[in-house]
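Next up: just one chain, as structure tokens, the form predicted alone.
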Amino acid sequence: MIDLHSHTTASDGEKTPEELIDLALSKKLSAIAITDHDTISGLKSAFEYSKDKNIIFVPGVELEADVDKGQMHILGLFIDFENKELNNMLDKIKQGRINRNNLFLQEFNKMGFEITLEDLQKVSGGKIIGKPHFAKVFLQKNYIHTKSEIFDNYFNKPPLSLIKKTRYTPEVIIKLIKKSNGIAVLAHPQSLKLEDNELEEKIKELISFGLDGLECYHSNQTREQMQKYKALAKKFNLLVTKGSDYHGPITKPDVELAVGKNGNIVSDDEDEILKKLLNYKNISYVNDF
């Protein structure tokens, strides 16, 4: 089995990069990608840790693109995590996150919630802080009973919904992934909330920027959607990838590494998916680390 979409404590996951690799080994995965949100801070230690292990480690990142409808996340797989341009972009995104989080804190404090930056740092391990970390603090303080409440009642409504994160266009993100010797993959296409014809047009546009693949297998996609995305990948000669979007049993209790939700992403073509990725022209550098 393989899993090309997972998160660690470097962003909003629950396991350290080393712990995640150990979990992958215990499940006998042949390949694991760490694709933390907006950061590559966990990749170097993961790469070093995986060197003498019987597993292919894929350095990656997940970036949110600025789009008008739905959400567009783009994975960079097999990236050169020492690429200066990529690191510069991520530094700007990180600073934007810090500014946004400060604004979130101000608004929550105005509402009467006693929450501090120190509270957030404790649950995040002092690394990148995101909305899931706010949810964890709210749960700890009994301000909410379920994680979804903070999104439904606060983050998805003004004034918090008006506070935007730093995002780049799909073109900028894809071209930067390519500059860092990676392959660019449209993650969980269903999150775009597009009709079939709209999705095809969007994929054509992304291909013009250099898109390499589609995440056809994802925990939040139905079998019907997965087959539809595989057909689109074939039609446009794109790579197929598979990812659980694993975060951990607390954050996403129904998502299991490499398996998804109740085994929904297990497939009989995983060896073929991995083989095509390893043979792809843009990742020939991987053995040179």
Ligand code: AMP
The other form holds:
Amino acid sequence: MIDLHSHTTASDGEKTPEELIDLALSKKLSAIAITDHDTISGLKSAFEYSKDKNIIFVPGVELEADVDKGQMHILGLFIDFENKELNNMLDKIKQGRINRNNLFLQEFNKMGFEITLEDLQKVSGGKIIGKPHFAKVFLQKNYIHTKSEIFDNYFNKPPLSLIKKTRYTPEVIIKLIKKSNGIAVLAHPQSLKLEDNELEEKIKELISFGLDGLECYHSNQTREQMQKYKALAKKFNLLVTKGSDYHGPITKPDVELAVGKNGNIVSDDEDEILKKLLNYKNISYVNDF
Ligand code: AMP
Ligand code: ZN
Ligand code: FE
Ligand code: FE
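To complete the pair, please output the form predicted together with adenosine monophosphate (AMP); the form predicted alone was given just before.
Starting with the chain above, the whole complex follows.
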């Protein structure tokens, strides 16, 4: 089995990069990608840790593109995490996130919630702070009783919904991933919330920027969707990838590494998926793994 989409404590996951590799080893995975949101800070230690172990470690990242409808996440797999341009862009995104979080704090304080940057740093372990960390603090302070309440009642409504992170266009993100020697993959295509014909047009546009693959297998996708995306991948000669989007038992209790929700992403072509990725022309340094 393989898993090409997972999160660690470097962003909003619960396992450290080393713990995640250990989990992957315990499940006897042949390949594991770490794809933290907007950061590559967990990759070096995971890379070092996995070096002498019986697993292919795929350095990755998950970036959110600026789109009007739905959510577009793009995975960079096999990236050269020392690439300067990539690091520069991630620094800018990081600063934009810090600014956004400060605006969130101001708004929440105005509404009467006593929440501070220190509270957030405590739950995030000093790493990238995201909305899920705000949710954790709100839960701790009993301001909400379920995680989704903070999204439904605050983040997804004005004024908070009007405050955005620094986001780049799909074109900029895909080209940057390619420059970093990576493979650009459209993550969980269902989150674009597009009709079939719209999705096809969007994919054509992304291919013109250099898109390499589709995350056909993802925990949030139905079997029907997965089959549809596989047909699209075939039609446009795109790579197929598979990812659980594992975060950990607290954040996503129903998502198991490499297995997804009740096994919904397990497939019999996983070896073939990996083989095709490894053979893909853009990965010239793959023999180093
Ligand atoms: P951020 O990167 O800080 O903007 O936070 C976005 C993250 O919040 C997403 O990757 C999800 O993990 C989480 N999220 C977004 N919407 C919801 C929701 N409605 N319920 C629970 N978690 C959500
Ligand atoms: Zn996440
Ligand atoms: Fe995502
Ligand atoms: Fe993810």
